[in-house]
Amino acid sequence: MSRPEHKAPPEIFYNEEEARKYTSNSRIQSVQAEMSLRALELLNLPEDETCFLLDIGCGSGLSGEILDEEGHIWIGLDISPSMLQIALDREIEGDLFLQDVGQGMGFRPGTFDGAISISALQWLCNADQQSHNPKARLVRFFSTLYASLRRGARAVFQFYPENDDQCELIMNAAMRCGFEGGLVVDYPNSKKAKKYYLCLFAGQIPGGQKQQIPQALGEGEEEPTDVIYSNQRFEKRKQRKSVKNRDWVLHKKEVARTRGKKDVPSDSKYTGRKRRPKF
């Protein structure tokens, strides 16, 4: 089967029809949720704390919904107008930008507490236009991403490398821009569950312990069934407690007002506080 990135540039391949098919596919929804949760684990964010995250290649917001459910505030970038339009139609919570990340990003230094990307990084290895140089575009992307992250923050990319040379190209570009880290391959002996995650550190945490590359899942194990793999991930997700504090609630209200929604509750000193049970 031909890889999507070999058929057309992402902004063309993910047209209105393809974007809707992708978003409505229940299997894709499940896999995206799994990989988004794993990326969040690899970010190693502080527990019970709302973080400001960047979703690179956010598409129609499938991964962003996971960030929202876990109590985080996020911004999404994507090159496909059709994907972003579906995200708007679905009324996802994150702020969205139409952006070719190969041209770099213009966020202020230290803006984000972390970044994730699901199934997007391999597209930067293509030369879709005559002016495109994959190595230069990767360096531009990673250098501006590094600047936008606070020191010690992580960026986790789930991607589908075509070969070892592509992995080396991506990793060399990231290290050249100051990142540390490496590749985490979950279930390396499985044909179906095997997943690649590039886990990068934007420097070390000031005054903290030196960051280590996280341990992969399923190393040395036999190939798991899809059911076992899915159930394990979602059971762990259920055990996690979403953090929806005052900042999260205020941001959600502001997004709703910006989009013209009516009947948005007014802010008060009680916003985001848990109600005491009545006896």
Given for the second form:
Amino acid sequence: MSRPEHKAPPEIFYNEEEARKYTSNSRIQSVQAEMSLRALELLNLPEDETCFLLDIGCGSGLSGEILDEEGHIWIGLDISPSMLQIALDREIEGDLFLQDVGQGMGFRPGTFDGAISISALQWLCNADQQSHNPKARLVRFFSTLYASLRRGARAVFQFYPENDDQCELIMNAAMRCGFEGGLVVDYPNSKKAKKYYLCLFAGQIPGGQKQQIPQALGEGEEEPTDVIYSNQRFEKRKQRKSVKNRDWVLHKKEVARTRGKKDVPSDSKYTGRKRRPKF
Amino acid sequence: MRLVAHNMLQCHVKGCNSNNFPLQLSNVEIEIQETDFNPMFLRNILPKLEWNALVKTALQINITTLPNVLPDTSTDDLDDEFLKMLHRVLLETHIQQGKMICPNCNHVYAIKDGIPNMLLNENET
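Could I see the form predicted together with the partner chain next, after the form predicted on its own?
Whole complex next, starting from this chain.
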């Protein structure tokens, strides 16, 4: 699958057309909402409290909407003017900033009780201009983020890493800036539901328990239980019986033998039988 | 942009590390947008505010309702009237158009339709 980061820089890729498509797509909406809720859960905020949060790469405010619903006050940053325009039209509650986070952020120390970022971090790994150095930009971003978070606050990034090197690049930059924490991979065995959350702690809560990396969801499971990725075409195909049964295999082998083909395996009770799942 | 965000914002031009707060407002257009009153959030945010900067900024846009000295925040019984006034200033006062200027490096951040443009030039990063 082609990656949007490879096509154009974010402020150009998400033009009016793309931003509108992105925001009106009901599948993207539901996946984003779900990831935002999961990120919020990983933030581990005190219950029943209104917190001051930062949404990095807020886009048209799909994730911000969830923060609104949960009753938090938030500030959103994004580099795409078209996305922000749609956010304005949707009348979301948070404050919006047109900002390139790779240039650092200017918030006073200890401002935020937490930060979330949905599907944005991978954009920072690209060098879209000659002057861009992804490593330096990541370090600048993480160091200013670290400063703007309250001690012990968390930052949760859902992102789509391109490869292991990219993961390592991001993690190294974060750790260099003083963050603790690590990667939480939900549904690691599922192709579609697999999601990466980088869960960072800005220091430890003074006098509190040591923070641990949260448990990932659905380890060992094939597909998540609460999300069903249904595909009608695929389901129909499953109902149809396989034509390649034992008779078909025997027939093929017979034909091969009559044609004088050598090393056709001999028939046995195992011929055309399914392998056990354990195999 | 609400005033609560402005109170948290300082200049982020590289190397501009002192005297970069608060950003001065000029030619601003203000709009009031009502939202739900949330006393709990206000109590949480009070210790984080730079009160002097807030009063100074409020005066720049002709809001004179704020007391010069922050009332004692350690007690829980802040009176409702004060919180409601604070709610008005922090969360309902939106800066729609105008400019923010860094007092140190004079970088101008333009605000358009309530969205400040925080992008920097290449030589500022």
